[in-house]
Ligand code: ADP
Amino acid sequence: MALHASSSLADSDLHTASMDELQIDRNAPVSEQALQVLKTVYGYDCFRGKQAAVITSLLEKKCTLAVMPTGMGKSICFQIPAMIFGGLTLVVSPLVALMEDQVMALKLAGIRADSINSSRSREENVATWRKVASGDLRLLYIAPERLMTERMLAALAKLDVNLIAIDEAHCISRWGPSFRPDYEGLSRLRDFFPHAPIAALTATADETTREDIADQLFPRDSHDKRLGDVIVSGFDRPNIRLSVTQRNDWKKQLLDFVGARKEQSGIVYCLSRRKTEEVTRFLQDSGLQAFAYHAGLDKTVRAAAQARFMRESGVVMVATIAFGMGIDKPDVRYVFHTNLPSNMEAYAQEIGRAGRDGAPSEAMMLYGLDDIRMRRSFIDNEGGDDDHRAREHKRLDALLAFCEAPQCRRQALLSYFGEEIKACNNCDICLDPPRLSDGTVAAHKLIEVIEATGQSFGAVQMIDILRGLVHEKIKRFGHEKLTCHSSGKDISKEDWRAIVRQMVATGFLKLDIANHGALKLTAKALSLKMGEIRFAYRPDVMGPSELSRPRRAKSNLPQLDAGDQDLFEALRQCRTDLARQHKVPAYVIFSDKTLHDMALQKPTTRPDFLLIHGVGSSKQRKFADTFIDVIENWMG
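As in the form predicted together with ligand ADP, what structure would this chain adopt when taken alone?
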């Protein structure tokens, strides 16, 4: 799905952005210059997270490894130094589609960037090379295998290469799961360009991988001490609202959620290919633009779906986790999990695909008892040694605790990754704190039934006994004759299910996978039975109706009133038209946040237009008049 910038943007569209034209004050300290570039080129007022630290380190010509969560804005970290250094910056990137996206965005921002890659014709690549050789290009995006040929390296070594950026730097590490042999050669880059600092960027690297990346890419001093900086940014994504709710009627829950967000782009994750297709058909039948995406689909079908998703808004990708790697769409507004993800790491990674533009976004997860059962059996059948399985069960426990968390979800999530934060006020629990009930009496009743039936039945049978049902399976085992039969009549079936789940999640009960998910008592249950501890639980606070109401996510954006919302829609339409015309994805023109700001500020002059968030001088020149027309029309 290469999006060809070269074919859609004529060079005459472009503006040679020399530093003078960008009106950067060359006498200012570099940190000031960096801010000026941020403002003039990208239209942003301040750096985010560790961006400034990374840029400063690079401007000091130090090799720098930046580990930042997806969406924090890694690209700016090397693009700004590239502009300040002048000369040529090489950007090594493994994914052609991402390369083309970034080149396109840079061109629109008035920066001379281009790429040499296998999806382009020989003629195009030769033309790009001419621009490189004549010093006409600021950033050259190139695939590792193309870069690391003797000829290319020799030719580049003669040029003014001032910076080398390596995207997806974790691919260099043999310890990591995404090792790419063609990245291994990159450790030789230092020898060819000893004066160009290396910027290594990645979103996923644990301690070991980080060390490995730095060891391979960074130089050493005469005492063999490694030089360079490793800068790790926090993993919080405060713009993503976190919600988790039990699955009771998944079709309704899903449709309520997605249907209320028709105009938005989203990803719905499913566990299997079959389920993916079922859900896609279901959403399509409900009038939504949904596409299935999984590894079993024909490559061209997949590419077409992905292209639609990238270019349009209002498209839902229904996908297995195969979808997402290398998806660089910044305006994905929600990620909906129809089932429990495999663990906290996977969850964090998957929801991280929402809201990369920093605008309010949502992560909704549905889960149920059968998810827990299935995940446990996945782990048990996974192979590997007992230690490994025990670990995986523990990691799953952590995820369950997150699902049943009685306190702020973001706290629970981040504490898992070793970060401490205050309650976030942007998760379902903070916004709608659950009432904690004392469930000790109910727990006693449940424990009694489990004991009386020999710890060999699942939750359904236990609840039916408690509720006093008399059906075939109850009679077959004589369960209606138990003294505890009917003892929990006063509690609804739903509440019982919640109690069971939370007793499982909080370690009072265990699901015996080998035995069809029979409920077993743990030591903790016995302590409870002895009256040593109590059981507090969260009665279910989020019914399905909560799902259908898109609540305003936390943001520093004031909410639009009805009139402004109208204007916002008109601006979106304008953006769609421009995107079609330029054959680029809509967000490359402007982000939602930019349109939002526009709808609020209603600029009608070019200077005012430049004040809008996300408007740099190049985009002002290209688009101000068109959008001002829309605003003036709307004002009547």
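Just so it is clear, the structure is predicted and the values come from calculations on it, not from any experiment. Note that the rigid core is defined as the largest set of C-alphas that superpose within 1.5 Å between two forms. Positions refer to the first chain, counted from 1. What changes on going to the form predicted on its own:
Relative to the superposed core, Leu446 undergoes a C-alpha shift of no less than 2 Å between the two forms.
Once both forms are fitted on their core, the CA shift for Val230 between the two forms remains under 2 Å.
Asn162 shows a C-alpha shift below 2 Å between the two forms [criterion: core-superposed Cα displacement of 2 Å].
Any chance you could show the form predicted on its own after that form predicted together with ligand ADP?
Next up is only this chain, free of partner chains and other molecules.
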């Protein structure tokens, strides 16, 4: 992304603060210091979710893995300890765009931060390094491949490195679906910085991936016990309405959805570059502001499209998965998948780019049989060993289970990550329940086979036993001799597959990804076996369906009266002007929530301005007079 802090806003234009200038009481307990930094720098009165737990763990010098939903403020979890510790914090980030946006936001908040990355000239990177070496920086953002060179590690090892933060930490795990070889070397960081705690942060990691991340990054004691904290705050984004439907007339389905949201920003994901270009032309011809983004486009074209998307409303970004990681735009109102994503982790990450401001948002997915065939082909041809391909097929199976869920879709999504919730009443299934068939008898037969085979085999073997097949693998384990062999021969192979997927989706079964996708029984399955509950399923999940016209998302902020709404719009225009002046996205100046609070409170003095939600001391000094002028002019 072409938003470079070094070229658009010089350090001399910013007031960067030390801990003393922030007036933090160094004699107070570190937990109180953290709250003081939160208020003084960020303008917030309290922490959200598990932020306090993560910060406390790091301040106790423990290595910490934090798994938090997108939009829940993971960055604050390491930025505040960085300011309290002093010295240098290394922030490992995979994307230049993410680095530049976070560096700019930190500078505007008065924090000494910068990055060394490939988008900058050698002279700029050298100048940044001089600030690092002289102790002028608190946070240095750097890509893993640049950090893990022997020369960089040797130079940094001589400095006062007090904290290391690894963003998108799931990329370090070979068990995960998003493994990146350039992350693999990060497991050596403890050798170079044994006294610096490591903060590993991610929005999506199943239990197997979480364990692997911790094993690679955390130290061990003399008894080989792993040291550190794993803090999982949940994966739910309740403000996002989830919908999935079969694709039948995708152009009409897409236009019906996007056309109803002309004034809103959204992302439309496509499976290929060709499809991305086709969708972009179609939306443009339909009168919508749409831009394509994929790896085959010229770098400047991509940067210009992303800049428009970040700074304006009502822009549709049509993209492959090349777009999205690290995108921090808070008011993306919808994510639309024209094709099936690659797996559950990818789906959770991609929909997580909607509604980061907490306001109602939507995630719509279209899928069809051709998507499933294409995804299977991708897995078989992408390389890797047999175990890797088997795990990816099982991850795809879990996503198909989600698509075919007979009950609350959010329950199916969160169940995959080991989380249980009540029915959400904010997904297509809760709002418009499908017609179900009683599958209790079939489910009993499946549970019997899973128990009889020791919960050690996947769906294919279970279905073959139920249908009475006798082949090499059946005979090798003596499964043809089981009393339950052929007990389900009256049910078709496709129906059995649907039953298995939907039992996974509804929490009766669990896929053991690390054990070749073996089907495991849950407590819910045992309740079913005991006759305490029943199982219902959707027998026609791949049949045709119509995409109902979705409801428009509404703001979660209190309604402003007509006069205050006019002031809010004037404040937004002021923010837009400042964003253009500083060449940053508007939300880096202030969020909509901050402007909303401004329109309600109408501060006319600098002390009053500091009481507005999201206004820290640096932004008060930099922007108070400008916004107060707007308020006073409006008040006449």
